[in-house]
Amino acid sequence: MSDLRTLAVVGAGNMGSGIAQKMATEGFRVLLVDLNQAAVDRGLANIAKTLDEGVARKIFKPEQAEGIKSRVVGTTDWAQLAAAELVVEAVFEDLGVKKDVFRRLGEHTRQDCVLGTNTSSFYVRDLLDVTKHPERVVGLHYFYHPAKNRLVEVIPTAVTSKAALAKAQAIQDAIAKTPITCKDAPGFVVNRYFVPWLNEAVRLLEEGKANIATVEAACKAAFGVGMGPFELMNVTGVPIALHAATTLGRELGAFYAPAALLAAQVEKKAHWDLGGDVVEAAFDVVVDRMAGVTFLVAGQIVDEGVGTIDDVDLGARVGLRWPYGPFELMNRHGVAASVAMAASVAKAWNLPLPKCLAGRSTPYTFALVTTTVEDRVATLTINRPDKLNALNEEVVGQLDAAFRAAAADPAVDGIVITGKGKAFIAGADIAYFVERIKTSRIPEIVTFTRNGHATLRAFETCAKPVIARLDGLSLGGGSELALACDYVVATKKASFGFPETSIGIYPGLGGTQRLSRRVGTALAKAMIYTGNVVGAEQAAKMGLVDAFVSHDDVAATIAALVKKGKPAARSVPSAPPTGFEAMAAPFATVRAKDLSAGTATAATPDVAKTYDRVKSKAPVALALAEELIEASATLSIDAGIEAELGNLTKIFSTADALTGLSAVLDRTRPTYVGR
């Protein structure tokens, strides 16, 4: 038996096969279980051929994918479930076929198993009654494609425990997803809208108010999509929105019932012809019935308690990949307006407008930072995982408000900071930087980064320990934002970099003062002259990271830290930690003007492409980050944050700049002048 916690999957079919290949990713190990053998065999040739593409594609190591593939069993012994914790029924939407998986699992699992439903179409609390043990149920809603797409939405029923639900919560983090949590209603948050979207488009069809092509431009252009309702339905099937549409209008009314025309075009067994002139001049009336739509059915969501705003939000920029979700749109078409295109669905319909949305004229406003309070312990949690926690203005201010309110709670004897998805913090937003550099706003993002640095120092002189949790990536701001907290918690998929000398700047929110005072001023120029990203292993032994521990074992770790309190304050150590001498060597004495012109001399032809390397980063950016490290051997942290600010005006003014950051949005590689 292997010492790999264990989850299951039941229906091998290609759902059931990618949620599978999914956990297994992220190191578990999957029973895939289905009736026959032959069901098996497909669902493991659906996992191989989707992670041999992901090898021609560079996102996975042939090694990688070949582990993957190890840690897949598949099985049609459904005794073998005994040592899952949780298992995931993903068979086709028939409830009666359902319901006979629940019932055999009941025979075949442990009493702490967790028991999720991958439904799309029915009620969670449908497959109660034939389940043993109904406390431990829960609807886990995966989207297509379940090994790439990261939303999940849970659903617990009215008799699902709170130990159930945390632990299918706790196992979609730990499987890199995405999860909000919603009510057992029909089409939960996410359908719930989309499929009207979908519907309604037909609809115009149907009227004769626009045709396919003019569909398909419209809602490309407002509601800034890749693809258009039409060719969504071509690409994920035609007979699987009229399901969902029969569904939703079977449960919810005449309004969500399906087109008579989307039944016909099953019936044809066709995809939509997307061909067409585009007319311009009725983008205004498709506009106006795709967005009503849209925001009347988010409305009548929020109105239920089906999810909230921000998981309405959430869902359509991770599950749909809309980049902005159905709320911000109204704020960004304006909120009087859309609440005007809502209305007159509504009227048309003879429904009610939801009271979120009634009467509402200002914008609405998102929790980019949530605070949840467990055993004394308050954890702050950046919920932006679709732009992987990125820091802006907003996410900033929100965050500094969350930590001095739990700073100031009696009830609270520590803080965590962490993030939700596969990110901790990616750095700051690159966007942000762009736009205001172009626009010649260079003190507000003087101002926006002072702000951070507030924030920054108000963890350090804390009176309670604050902890960094990293259970994924960190990068520039991010791992800067880690350094100021007393304690760094890590996870195997934790990481620690600093790009900045890559992209035209220097570490400004801490990075050439912190880092230095962890690992000493050599080994500080090595990590941000390369912008070498470290695992959260080698990071520990370095000393950036002060526990490195399994998923599971994280909780018990910050309360030991808490309990611990406060750490001695740190200073520049006079060397590199023990190991990495090497790797700080060659940054001991050389001077970052000599790597930019190339005439650094180097010991050994590794050393020599290290400097190579480095050649290729921004001159004034590395020149820069080479004064401030030095300083920070003699400097306090104050004075030492005050040198990193005197010198942003100067290095956001350069073309190296606006460059090195435009190069990562445009996915370019930039070329620098040094100026």
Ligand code: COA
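Under this definition, the rigid core comprises the largest set of C-alpha atoms superposing within 1.5 Å between the forms. Remember, it's a predicted structure, so these values are computed and weren't measured experimentally. Residue numbers count along the first chain shown, from 1. What changes on going to the form predicted in complex with the ligand:
- A displacement of less than 2 angstroms separates the C-alpha positions of residue 141 between these two forms, with the rigid core held in common.
- Superposed on the core, the two forms barely differ at residue 328: its CA moves less than 2 Å between these two forms.
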The other form holds:
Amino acid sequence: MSDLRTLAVVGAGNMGSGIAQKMATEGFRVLLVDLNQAAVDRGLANIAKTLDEGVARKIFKPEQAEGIKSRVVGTTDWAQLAAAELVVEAVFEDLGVKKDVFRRLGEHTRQDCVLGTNTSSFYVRDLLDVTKHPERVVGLHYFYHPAKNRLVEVIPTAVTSKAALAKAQAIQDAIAKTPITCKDAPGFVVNRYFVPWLNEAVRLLEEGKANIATVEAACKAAFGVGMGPFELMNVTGVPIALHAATTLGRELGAFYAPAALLAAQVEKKAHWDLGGDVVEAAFDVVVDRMAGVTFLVAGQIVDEGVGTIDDVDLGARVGLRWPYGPFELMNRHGVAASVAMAASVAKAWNLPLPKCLAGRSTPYTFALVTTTVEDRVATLTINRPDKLNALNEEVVGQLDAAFRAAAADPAVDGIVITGKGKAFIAGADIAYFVERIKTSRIPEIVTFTRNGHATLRAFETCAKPVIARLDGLSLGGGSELALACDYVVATKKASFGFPETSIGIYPGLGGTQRLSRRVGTALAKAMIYTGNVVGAEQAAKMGLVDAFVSHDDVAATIAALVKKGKPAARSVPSAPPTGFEAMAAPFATVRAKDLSAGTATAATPDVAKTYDRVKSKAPVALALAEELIEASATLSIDAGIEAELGNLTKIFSTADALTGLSAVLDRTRPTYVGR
Ligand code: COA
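Cool, the form predicted on its own is there; where's the form predicted in complex with the ligand?
Next comes the full complex, and the chain you just saw is listed first.
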């Protein structure tokens, strides 16, 4: 019997097989269930085809693809569902068929199994009357292609139990999805504004306001999207747009109902003809309407409690790959002008202007850090999963405020910092750095970093224990933040690394100071010069992680640490941690300039290989990292931080910093010039 956790998907069509593929990719055993073997085989073939394409495009290694395939078990035997922690129903959109599935799921699943439905056109609550376990039912709406698109809408009903919802959400995190929580309402969050966006494009055409080419060009410019609404309909299916608009219109009224021309196009069984001349003079009319519709619906979603402004925007960025969600677009266009666009559309349809829009002129703010308090422990969650919780001014500002509030709260004994989604924190926001370098605003980087230091020092000086909870990757600023916490609790999915010298800079958020205090200067140099990422288990052996635990033991471990309180000051080791002597030794005396020049003498061929890798790192970054790590031996932490801050302008002014940081965004390999 396999010791992997088991999930299941019922319905082996395109959606179902894609969901199963993603689950297996993330290490689960997956039962792919359908009514007959032919359907199961089609689903398995679908998965094999997608994976083979992935291998051809070098996204997967052949052995990885084989591993994924081997974890998907196709079956028509529903009794096997007894092994599953979660079953996702993904049969086609027919309420009768879905009800049949839910009736059967009740018979075959165990008591703690979550029953998910991937419906897009029905209410989740429509399925409750056929199951004996309505408290276990949750909507799980995935987006096409579900093995690639990270978004999932998680939809509890009025009777979904807290445990089932928490489990459904935790499993979405575990399969590397980005979940947003929505109310059980037509179109949930994303389709509620995306379908009207498509439909409005057709209305503009129908009314003769613009031709297709003009609508496409105007939308690409205004929304920053790669494909306009007509091209998207061609790619995803014009009938699907009609079906979705019909469903919304039935529930929500005429404004949502499909344009007559959309129905006519489906009748013609043809794609939209994208040809024609772009008429720039018509852009304003198009954008006012397209944006007005989007903003109006976004406001309705928030007013009706279907989703928060954060979820509306996250849904657009992750699910639709829009660079900005509706609320951020409003901030960028100017809120008053955006509200006027929405008001004009609302007036035309005799609809009220949503309260969250009416009279508004100040920018919307997003909850980039959320606080929950349970059992006297405050958990501060960085909520930027689509950017792997990278730290920018807003995130650090909100983290600081949330931390100080929790520190001052008499109902809180301990504070946990964690990240939403698959990462803890993937470092400082590289796009933020690049934008500031390119626009000659390096002083802003210095101020941002100084503020970050103040927050991290507040962790250290707080009377309450501060715990970093790592259940995903932590790089650069994320690892530096964890080092400033009193305790680090990590699961096997967690990792630690300092990639800065690979990307043209040095760890500037205390990494050159706190890492060497923890593991000694030689091992700190090894980690910072090579940028090697270590898993949580190894990090625990190094002393970077205080508790390496299974996912199920995290809460109890945190409770015990909070009870224990602030730890005694750690002593600085005089030698590398046991087991890491060989990793540290090559860096004990070697000089950074010799590594960059390729003149360092290696004691063994393995060390020569390591030195060779370090040779490709940014030379100025390496030299400054060396200076700062060595200074940590004699400086106080505050003086060390000032030394890090004192070199920031120099490092961010180098051509190599811009090259290295830009290379991450462009997904290219940098070549450094040493200045
Ligand atoms: N700053 C800004 N954006 C970041 C980021 C960072 N530090 N780390 C990740 N992101 C963004 C990515 O650009 C991507 O955005 P996009 O979807 O708009 O393109 C998104 O987060 C998801 O990351 P992606 O790279 O698609 O995930 P992955 O699993 O393929 O790779 C990493 C993960 C961490 C290996 C990769 O994102 C990376 O190398 N990030 C930079 C890490 C780093 O150097 N940190 C130190 C900064 S000082």
